[in-house]
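For reference, the chain that follows is the form predicted on its own, supplied as structure tokens.
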Amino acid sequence: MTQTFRFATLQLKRRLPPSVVSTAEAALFEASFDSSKISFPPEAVIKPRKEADIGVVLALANRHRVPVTVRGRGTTLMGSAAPVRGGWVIDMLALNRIAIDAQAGMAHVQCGAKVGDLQRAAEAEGWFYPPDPSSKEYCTIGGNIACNAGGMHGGKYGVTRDFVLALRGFLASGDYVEWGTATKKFSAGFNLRDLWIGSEGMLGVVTGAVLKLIPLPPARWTLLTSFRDETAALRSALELFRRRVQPAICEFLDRESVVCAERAARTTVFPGQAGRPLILIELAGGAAEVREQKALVLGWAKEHATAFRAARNRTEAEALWAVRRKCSGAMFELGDSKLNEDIVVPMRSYLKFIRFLAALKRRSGLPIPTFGHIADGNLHVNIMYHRANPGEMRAAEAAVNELMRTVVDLGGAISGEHGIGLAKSPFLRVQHRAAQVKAMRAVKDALDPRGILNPGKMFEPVRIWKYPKLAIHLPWDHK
């Protein structure tokens, strides 16, 4: 700890109760890493008991130029919540209040509230909050806002940004601000609310939000389909979308993903069709809407799928979901490490992309199981390798570079819901022109002139795999 940081931390301890600020070794270790599992120890961990505490922390940090990293559960895979420059970590988990306004269809939520808890609170009042990352039972609303998280419902309902009506929090200076209000219309000044969404805690600290809810869909229906190969699956999906079917969820699993899931479950999804790519569809909405779309989907499945199975109730639907839930964790039979890249590909490029992916597997010699949300093109490309094998590590690094450049060439995005953080910092300039990066840096400098908020991320290319990873299991791993 530098002399300046030590002095600032002593001041902080005088300003806040002893239970709020910790420099204990165990607390520092727990706050030193996120799901990237790369450790950067901070000098202190702050667990605010009220939102005003954060203003105190930031005012002192800004005065003494102490780096500040904000975290919830640390489920981010990109190193976004790892305190790479040390300093102070603000742990937001105690700020977790949820209040549902059932009349207006809004949720008033603090940033440390878990997404799953919000969804259950909304459903109890007949409302629905659609964004649903796979870590929803662990991840927080603040973290979802920080990286503009999505999930499987994105194709029909949108992502976190589409549900944020207002934000409140603190600037780097410690000044309290509110962006928007609890109304469905707001056009009074610059839209700084949307600048904060997806900014990974680099422009301010979100403490609470007003979120839009939609009526809870009264009807659901689930169908699992199998195809000859990946090209047939994606070509068939495009035909489904051309028929104006808008599934609430439409998930694609390639052959490698299915093989891993089937081995983990010690069964085959469709007898006699082991290891074939799958598309899992869920319709949701009013009873008449679901009934009409169900007829279209069944007709499509009979024309294009090699096999299909519909759920007659929610219990059977959960059984159909098992293969999707198992595939990510089951991939570790192919390697002890993976680069999980949440790229986005426009629909017009699906077939070009799947051909590129097949060629990339051949060139790299690595397994690259791929699954994801084909209703919005957000695919999770998992480059598997063994960390003890230098050749495989070099091949993985080369593969991810080629992947990112190809995705951008196809008109896509290097990240759909994970953000940039540390892991994707080498590729920001692949996605964005120099003028665009310069404009983003200008915004950062204007709102955080001393550069204290989550420094060392996004703009500074880092080869994250050069850092040794921790041998630690987190409860949300492989979900």
The other form holds:
Number of protein chains: 2
Amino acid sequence: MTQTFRFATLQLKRRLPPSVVSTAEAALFEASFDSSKISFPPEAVIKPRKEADIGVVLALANRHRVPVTVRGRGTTLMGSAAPVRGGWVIDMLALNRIAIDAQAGMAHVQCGAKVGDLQRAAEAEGWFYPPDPSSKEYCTIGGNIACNAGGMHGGKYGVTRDFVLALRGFLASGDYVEWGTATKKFSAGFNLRDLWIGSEGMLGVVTGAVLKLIPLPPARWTLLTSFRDETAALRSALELFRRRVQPAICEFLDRESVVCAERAARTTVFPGQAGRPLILIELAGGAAEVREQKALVLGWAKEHATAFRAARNRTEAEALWAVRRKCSGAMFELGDSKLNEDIVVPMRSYLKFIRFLAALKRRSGLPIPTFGHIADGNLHVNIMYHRANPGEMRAAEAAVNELMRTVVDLGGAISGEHGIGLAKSPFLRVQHRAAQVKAMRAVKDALDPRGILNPGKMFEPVRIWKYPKLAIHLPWDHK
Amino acid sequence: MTQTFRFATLQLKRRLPPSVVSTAEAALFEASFDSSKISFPPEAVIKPRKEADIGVVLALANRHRVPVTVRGRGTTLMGSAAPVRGGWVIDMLALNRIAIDAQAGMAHVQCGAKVGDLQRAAEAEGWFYPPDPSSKEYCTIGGNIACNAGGMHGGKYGVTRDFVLALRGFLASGDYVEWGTATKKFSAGFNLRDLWIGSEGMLGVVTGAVLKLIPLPPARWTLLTSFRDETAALRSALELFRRRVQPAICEFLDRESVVCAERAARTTVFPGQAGRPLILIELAGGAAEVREQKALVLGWAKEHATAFRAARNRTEAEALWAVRRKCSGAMFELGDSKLNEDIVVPMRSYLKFIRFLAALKRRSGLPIPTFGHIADGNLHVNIMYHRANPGEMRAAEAAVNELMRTVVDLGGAISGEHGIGLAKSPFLRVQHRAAQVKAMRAVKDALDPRGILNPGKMFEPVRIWKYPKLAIHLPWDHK
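Compare with the form predicted on its own: the form predicted in complex with another copy of the chain:
What follows is the whole complex; the chain from before opens it.
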């Protein structure tokens, strides 16, 4: 196999400029892992200078059955960008053009563009691109499309899928294709645009996109609230939504998350109320609109919260945000390893889920700090354990299995914004019936008959927590 | 072939209650056509009482290779619901349950539910479902999903696809499947939900959906404006968008459309300014938000419009709307036949397109009244001709061909909200490269290997205007 790959790599070097294809040890190592930190060295790394290079790579890969794994910055925690079958890695970072069409309210981007850069380019023209994964200062729009990334604005504004108008790129065969046009309506033929979104590089390679923007909300207002316990917090949030208030952001932190953050910051959020669950609310919109909603939210906070504090300006808002930003990194005081599960629960199941979570913490004996996007039910459940402790490892594995089954029983999803990759592959069949998995595989075979695109992912159950992890610190790691 | 179908139909009658399967002449005729009014009689009509019936039908159809065409109310103009290969028609109208989850802001619907009923059910709970095809008091949500229907709210709020959170239904094999959950985030496996949306019943059968709702805008404000000519109207609209105003509705009517409507109404919209192109604007949102935007829009109208009139209440707004509602039916004074093309043009090409359209009217010698959704570029170009006049018929055919090529050259789409069906099938390859069509067909073969789902559509070019039309009046026909 490796022999064939080497032959194909030689051919590739002949077809593309020398600076585009690298087989240097350091380059291969860099491309061998993503944020899951499990390393699978490839045969070659390709850094295309122009989108057409990718057609050349794929045509050759398809002919010689070379696995191709596409990567942006590699911030995914799911192992989706790890070249588990070797072969070639295409690194998209050099394809990073961004152009804002200020009149139409659209962004024309290449897949290697950074999400943070896109947001700033849009804002400079009075437009807003809402999807904002916490890694937005590192991750690329191509990666966001691959896993249908979400972020904190999902409840009100939607996720990546809701902002993609058109995609261009290449089929496994190397053929160039365009799905959709730079228009808000398109109803001409099967919707392969959306099939590509969230397909984790397994059905085609995206090289560019046209994204929808919305008018930049001129006003924002931030409020931090605390509650007696998790049930009170979630019950209160539901009451807020019942009043038809749609915060731009609505972040929940359970007691364990707050305790971690407060310990790391050496302060308590609300004096005398250490370790209470929090909800952080941000309204966004026109000045008048925000004023209207603010009155509703303050009325609600007076009725329901044990304490609350509003920010009078952006500096104070940043101070309120500090606790949310701290919690994820601070959790590593509770264990050296984390299973970070971005599950989703429908609103009707919030209270049932929070009771289940309390019981799971008790039964497993593990800390499971949980926080996340309460306007869309996308919670980050962090199962903390020590890798060297076999008892904790078993407890963590049992807990994640129970979590996934329960989430699906409650009508929810095993992933809201990370995708499947390697890490969630053991749970694909918890979410999907056999007929559904069969249909997905049929689509995969139809669009990638030789199975070259990101092989080894999604369908083949891999217990990622059993693999040795690289002991490295990545720029976007918390703390 | 028909022999086999008859045998299968007998089996079907044995498997389902007698009231569900009909082979009565009248029922077969009713199910033989949609709004394109071209009749293809099927072998049997199935009116399922419960969703599970559809699994039974499909398993049997798949075994015996019986074509299956699913229909809601049949309002499509594209021939998408006409059973061109005979076989069985599934009529979904009895599956019409609607349940609003007022807390989560979601609607749980069966595919036969009427879009107008869904909107009213949502509004009763303070929620809003924006997609609003002009046939909304007849057409079903299943049909809207099949063609990814749009309507007047597309520019600000999006189209059907933007509101579908989850679908359930059956594969061609008869297997039950669910795509997505009742949550705003879902990133677990390939996105077959969106692949089904707009697939015109060719990749699976939708039986139910979970739809996202948005808070009902409490305030609306309507303004009718007129302009010197089409170029001035579109140039002014672009200036409005450049000011970051997003009207909920922004409808354009060209001179020919206005002349038709004014003649039918025996009045002029603005005294002394007969036959000027119009733009009808509706703002929606919170009271304060609408007040803010209203000031911007009035300032713009004073600068750009030759005349304008605002509605002080809903009755006055309805009066402003009369001209828009009249124009489509009134066009039949210009010809007994209409090619209604729902093309989409990107904003950057508006002015080029309007120049092209003026030239096309001159060259073809035909009236081509054009109106539509100017906030998203989705224009209804109505090529009017007399069927009995061979010269006009040839001119109409030449005009539609030129229109489609031009739209694609300008970066637009051959359909924004109607889909392909039969009527747009000659233009599929104008929009899509060979590799794109090949990929779509591969997906079709993967999900429907025996080709039973709505065969004869989309991929096989059919010149629908050559077929004889039924001389019948449908309830949703204009006038």
